[in-house]
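Only one chain comes next, encoded as structure tokens, the form predicted on its own.
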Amino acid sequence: MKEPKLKIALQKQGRLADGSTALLKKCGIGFSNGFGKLRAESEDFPIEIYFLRDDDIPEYVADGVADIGIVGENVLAESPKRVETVEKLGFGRCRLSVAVPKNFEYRDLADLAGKRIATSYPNILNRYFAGNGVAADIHEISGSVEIAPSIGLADAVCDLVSSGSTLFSNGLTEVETVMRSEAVLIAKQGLDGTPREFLDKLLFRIRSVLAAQANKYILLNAPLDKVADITKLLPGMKSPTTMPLAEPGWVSIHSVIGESDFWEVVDGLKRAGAEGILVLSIDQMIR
């Protein structure tokens, strides 16, 4: 009898493909997906991986062909399926925004009433305009949304934006944020039994990786008379670790600091008398 495996659907190419495979590999799940393979298995974890179009992933999970999947929140919002959002994954962050040509005199959303808006996300955009009491003429197109105004197809566009460089290069200005999106882990509703057990084990690994990405490991040297001031700046997971150095009157202090607080904390440490500050990335952090 074939051993049970957790079946996961990943984007085979596109915005989330690299981040999804990198996350699994950081979780200690090795696999090969080269040469256009659409299916792979890991020898390190009981998992079977399907490489699909991003739009197909929620349907595969809802139907139980895959137990779980990684997909953008924008895909779920455009075509909702009966799936459970299990975890936000912190990569693939973007926003779905309305953009207009630079010569468009834009003041507020009412200026788009009656205008032609080109987008690959008509359902999200229809809900957004309806919620704001604006009636616009929405044109669904599958790709190259940014060129629609320049070829006379639309007056404005609504598309995914990361840096905004694509909009800028096509003479467009971002004026409204419709929604923000990132990669999420989804699961079939009511998933139980062995697949649920495997999912819980995978979630433990994922959350350890995400916690590590949000923190840095810091080591520094400090004179004994400065330890109290310095440790106030370094709460760590519970409290910093201090160890005596070979040089009398000095200690080494080890701790964990949040990525978002990093520069502010380091500046404070230097002012408090810390020396020889080393900062290291963390692979996994088990809470």
Second form
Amino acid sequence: MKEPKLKIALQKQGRLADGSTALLKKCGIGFSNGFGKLRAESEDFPIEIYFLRDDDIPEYVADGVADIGIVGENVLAESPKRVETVEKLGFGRCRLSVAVPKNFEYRDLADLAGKRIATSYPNILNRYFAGNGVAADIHEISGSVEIAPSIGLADAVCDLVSSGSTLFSNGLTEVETVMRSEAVLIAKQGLDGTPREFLDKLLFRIRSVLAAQANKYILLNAPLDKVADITKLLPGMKSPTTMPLAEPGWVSIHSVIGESDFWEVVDGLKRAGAEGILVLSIDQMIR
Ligand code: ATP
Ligand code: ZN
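Show the form predicted in complex with ligand ATP, please, the one above being the form predicted on its own.
The complete assembly is shown below, putting the previous chain first.
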């Protein structure tokens, strides 16, 4: 009998491909995804990986061809297919924005009433304009949206942006953010039995990886009379670990701190008398 496996759909090529593969590898799931491969298996986990175009992933998951998948929230919001969003993954961050040519005198969304807007995201954009009570003329085009105004195909565009350099080099100015997006793990609605058990196991690993990425391990030396002040700045997982140094009157303190307020904490620690501060990344953080 064939062993049951969790079937996951990943983007074959493109902006989410590397992040998706790297996440699975950090979860201890290695596989080879050589050029042109459509399917892979892993020696490390009961999983079968399908490499697809990102736009097809919600449909494959909704129809149960794959149990789970990794896709941008933008693709999910555009797709009419319903799936369960299991976890935000923290990569593939971008925003879907409306942009107009530099010479367009833009004040607010009402200025786009009756204008032609080119986008690959007609469903999201129709909802956005309807929600704001503006009637625009939305044209779906499948690629190179940013050149539509310069060739006279549209008055404005709505496209994905991360740095904004593509818009800028095409003479466009970003004027509205329609939605923000990042990669998410999705699952077929009502997934149960063995695939759900495998998903829970994978999710436990993913959460450990994400928690580890959001934190740093910090080691520092401190004179005994400063330990109380320094400890206040270090929440740790429970409380910081302290160990005596060979030099009398000094200890080494170890703790975990969040990436978001990292520099503020380090500044505070220095002011409180910490020395020899070392900061390390964490591979896994099991809670
Ligand atoms: P496919 O061939 O799989 O259909 P694609 O051209 O639609 O690929 P990519 O450009 O690789 O897709 O983008 C995949 C996803 O990466 C987007 O749907 C979005 O969620 C995310 N992303 C992050 N930053 C950007 C960006 N600057 N431009 C476009 N997509 C981005
Ligand atoms: Zn696509």
